[in-house]
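Given as structure tokens, the chain that follows is alone and in the form predicted on its own.
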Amino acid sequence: MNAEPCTYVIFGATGNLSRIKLMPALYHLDVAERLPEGTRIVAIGRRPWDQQKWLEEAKDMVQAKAKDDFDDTVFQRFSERLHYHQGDISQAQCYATLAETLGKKEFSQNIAFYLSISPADFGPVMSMLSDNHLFTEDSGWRRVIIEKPFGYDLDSAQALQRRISHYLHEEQVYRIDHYLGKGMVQNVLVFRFANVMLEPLWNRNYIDHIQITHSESIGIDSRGDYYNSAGALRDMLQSHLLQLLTLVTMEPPVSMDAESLRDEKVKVLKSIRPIPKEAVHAQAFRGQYAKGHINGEKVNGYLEETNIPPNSTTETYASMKLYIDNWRWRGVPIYMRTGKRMAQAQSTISICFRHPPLQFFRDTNVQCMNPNWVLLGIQPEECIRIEMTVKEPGLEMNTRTSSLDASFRNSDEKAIDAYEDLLLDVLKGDRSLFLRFDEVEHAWRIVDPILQTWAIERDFIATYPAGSWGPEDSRLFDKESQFWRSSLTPECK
């Protein structure tokens, strides 16, 4: 698929996912030379300022994120790309400007909006754009860009999405996960998919159980309005989380097509055996973070944070356990963690495999017989290792575990943003990394009977201190056998 030139118009360009991400992402694409000629990124913000003032403001945000790979000349090419246009995104003088200035000729009429914004401006946005006839593809194509958070539950899903087709077709939304982005979970797909040598154990003939976990070492920082109605389960489970087990999951697609990569992963979805409200307790656990110790400094609880009230039940770790009803995985247990305040900071998929049928050695001084395991380090560490139980040398039958690695990226070569790949994917029109409707609404559907629940046991929440792996939740697992896997080093259980 080529690029094609394209108006990137940028609600909340002066916000912290800009700054952060959005354009530095766009620097870096054009440092690669990945932007077609004539692409240009129109930046819309409330603040004052003229043109002059967005390009060293734009200068700061890249600079900050490239830091020693910032190039003065190619920013110079990249700031002629740029273009503020100062508005209040509630006023329709705005958007009236705004229709004015991308109809001028040096504007390709290709043209992508990315709502960086609040959730609920999407829908008075959109109606805006639209009474503008900004969503008319008379002259070239019109494609959004949203963020999640997709709703709040499933009844507010459902009713984002009336709004979002009133005025565009489904073909014209990209609605962004940035985790699918991530260079190591595309890694995913290339690794089941491609190397034959795996995919005959890939069911619940040889696989004991699956774990996703997500940790976070840092806490809420300045987000407690927004964290403290959203929660764990919200913020990670219901969307990164889920789309990883799709990955992970998943049969082989007919083609790697978009259509064809979503299909399957609705189907998983569609699988997933539903949560009774009277199984809550059994398959999800949740916990809040108190004071402790992070990197030997002291860390507030949660519920010393700045805008939480003293008596929130918001769960700052969510975990539950799921069965997928289908051939491949009937029978088999997949837990899901997340957790702020936790003792690092990592994404990993670890997959279990049975024990051998007899233990062979159950009479001589073997001490540590682990299963083999299959670790996908996501971040930070990324990588694939599969571990196997070897002979140590010497004259006793002791073992130990030895693990095959394959590291994703080789030491010179340089990691590469997920918003990078995804902005670029807009221009190309590939769908495939982002969400279609139906895979949101059915992510909702799993957890929806878990929020119902805890939204009304307010009564009481587990704690876990600061630094520490969470709640202890071990009563999710289906058997003794099983444990957290915390480390992508072997752990001798």
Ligand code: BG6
Contents of the next structure:
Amino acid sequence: MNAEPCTYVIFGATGNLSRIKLMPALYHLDVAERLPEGTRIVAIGRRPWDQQKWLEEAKDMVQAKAKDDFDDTVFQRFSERLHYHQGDISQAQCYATLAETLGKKEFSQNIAFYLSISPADFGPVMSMLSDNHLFTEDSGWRRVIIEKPFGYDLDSAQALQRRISHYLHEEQVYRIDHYLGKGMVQNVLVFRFANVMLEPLWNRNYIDHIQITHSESIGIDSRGDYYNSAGALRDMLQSHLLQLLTLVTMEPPVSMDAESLRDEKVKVLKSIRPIPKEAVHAQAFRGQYAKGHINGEKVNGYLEETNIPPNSTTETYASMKLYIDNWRWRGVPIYMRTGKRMAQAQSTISICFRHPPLQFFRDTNVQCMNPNWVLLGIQPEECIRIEMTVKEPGLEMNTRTSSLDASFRNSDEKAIDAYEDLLLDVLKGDRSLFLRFDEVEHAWRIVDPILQTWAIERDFIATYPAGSWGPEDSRLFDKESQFWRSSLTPECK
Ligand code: BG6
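I have the form predicted on its own already, so could you send the form predicted together with this ligand?
Then the entire complex follows, led off by the chain already shown.
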């Protein structure tokens, strides 16, 4: 697919996402000469800045991320693409002047609107764009990129979808989940479907259980307002972690095209056994960080963070167990967890194979052997590891775990931020790494019973010290031999 010139219109251009992700990603695409000739970027902001001030701000945003790779000459070229549109997005006036600007011949009529704004503003902004005929595709395509959260629960997501489909047809909507833009996440598909050795083993006959962990050592920074109304289950599990789950467990799609890929992901989500309300406590767990230490430094507990009510029971840690009721996965538990202020920052998918019979080793020193694990390190270490049991050198029959490693990137290969890939896909019209509404809808169906139960149980929440691996939730595990795997190096239990 070729990328066509386009005008990127960024709502919320002076905000955090634009600062740390969008502007640096667009700059890097320019460095890589992937922005087609004629591509322009229109930043919408309320601040009374002129073009000069915006260029200075944009330079700061890009420089902060590019660091030593910053190149003045490329930035000069990049800055010629930039245009600041001052306006209040809640006012009709902002859209009338925007329509006038975008109508000028220097702007491509292929227009992508990036809504990096509060979800409450999605509807009104779309309505005013529509009133000004900015979604009409007479002289070029019009696409809208929507950041998460897509709704707050199933009902609100459906309501938002009804509103969106009033203004746009599905081909115009790009629901972003930035995890799908991560190189290692895409590598999960290549690993599974481009290598023949594992596919015969990738099922309930050989796999004991699957774990997905996303832990962060950071807290909630200045996002108290948003986070306290969301919590870890909505913020990470319903979106990013369930997406990872679909990629690890789906059937091979017939091709990489958007619909085939998303059809298979939806089938997995639909096959997940619903959690009845009375099973919520057996299948889900929540916790909140208390004060503790991160890298030797004392840090506050969640309740002491800015904008957090002192009696909040919002979870900063959430874990759950799911079962996929299909032929491939029936009976294999999937454990997922995520948390802020945990011991280490990492995202890993860990697949634990069944234990081999020990009969062969009777009458030897071998008492216990680790099962085989396949570890997919998403970040910060991007790798694929297959752990095997091997003999220890020496006169005795002893074993140890050794791992076959395939790192995702050689040291001379650059990391590409997820947003670079996704912003380029919007120009190409490739929606395979964006969510279709039914994916979002089924993901909400899975977590809704947990959210509803937690919403009424507001008297108590377990806590964990900042800098730990979270609260004690081993009751989720089906067997005593199962435990959270927190390391990419062999662990013996
Ligand atoms: C965002 C969440 O979607 O993903 C954040 O809102 C979280 O709370 C972030 O920190 C994690 O993304 P990444 O790419 O840093 O792993």
